[in-house]
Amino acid sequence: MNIKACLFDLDGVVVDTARYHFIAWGKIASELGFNFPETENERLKGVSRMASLDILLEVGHINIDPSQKNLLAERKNNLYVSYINEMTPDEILPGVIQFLDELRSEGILIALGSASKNATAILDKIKLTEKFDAVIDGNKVSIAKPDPEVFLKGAAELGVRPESCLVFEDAQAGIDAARNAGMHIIGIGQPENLKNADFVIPGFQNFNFNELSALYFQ
């Protein structure tokens, strides 16, 4: 199998920003008069801001007009940005930097493929921008995962065919997007939450290029 590039989601794969999304959405829910349980947060992973808001409103059994939705989405983003502005490199998930460095030393291209419009700002905050050959974020795509646009654009910027790409994702929407793109997929997290990935690993702390080679290069 000839894998030439690895594409990474951001939230929950490279850095744990999912908790900041949850805190921000929870505050919006509280202002609307209901609690947003953590058990529902899994549904928000890998989807766009407006799609996340729709899920939140569904949980709260609330209907509002489009102009109000835009205001709520903007308020949520402002809350979220205030949280991520305090991020440091210490918040990079265990094993990520070493794994990225191993990929580069082996000549594997590296891209970020995230629905977040704040992805570039986060990479700058955690001082990881230089590790990526391409960054595709919510500002460069018009259709959210599970549409494959974000990953197909990543492959295009790297100059690599989709079938030569391996995606690392922690959300079902992202796994479906990678599958729709015709790419290989390793899920990050718990197998019961990640269907249709080639393999699922808990994270990069005990995962290195030798482990990757055993799965795809032999």
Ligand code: B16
Contents of the next structure:
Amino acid sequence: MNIKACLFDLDGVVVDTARYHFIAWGKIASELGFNFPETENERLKGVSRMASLDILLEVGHINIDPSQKNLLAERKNNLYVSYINEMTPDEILPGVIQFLDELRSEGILIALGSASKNATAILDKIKLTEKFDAVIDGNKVSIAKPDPEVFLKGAAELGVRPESCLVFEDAQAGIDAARNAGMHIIGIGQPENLKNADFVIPGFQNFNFNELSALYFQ
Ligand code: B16
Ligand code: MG
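Starting from the form predicted on its own, produce the coordinates for the form predicted together with the ligand.
Full complex below, order starting with the chain above.
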């Protein structure tokens, strides 16, 4: 088996921005008069901003018209952007930089495949932009995960066939997207939350090129 490229999700894989999404959505919920519990937060991971708002409104049993929805999504994003503007490289998850550097020195191409329209701003803040050969974010795709578009565009931009790509993902929608793209998949997180990955690991703290080779290069 030959892996020529690795594609990384951003939120939950490279950085933990899920907590900033959660705080911002929580403020919107409390302004609307209900509590958005952390137990529902898993449902927001990997899905688009508008799909997240739909989940929030469903939890709060709230019905509003599309123009109000746009205003709420914009307000949530303004809050979220104010949090990510304060991000620093210290927030890169453990082991990520070392793993990216190892991949590069082994000649494996690297892409980002994120649903977030704020992905390039986040990479800039955490000073990681230069580690990626291609960046596909929410501004470049028209259909959200679990559609494979984000990862297929990443593979195309790198010039690598989907079957030679490996995706790292923390959300079920992203794992389904990678599966739909015909790629190899390593889930990041807990196996009970992530169905259909090839393997699930807790993170990159104890995962390096040797472990990757043992799984895929035999
Ligand atoms: P934005 P990922 C996703 O990022 C988040 O997991 C998800 O919670 C969020 O709704 C989505 O980005 C859109 O983000 O509002 O910044 O465009 O996991 O695909 O890197
Ligand atoms: Mg994610």
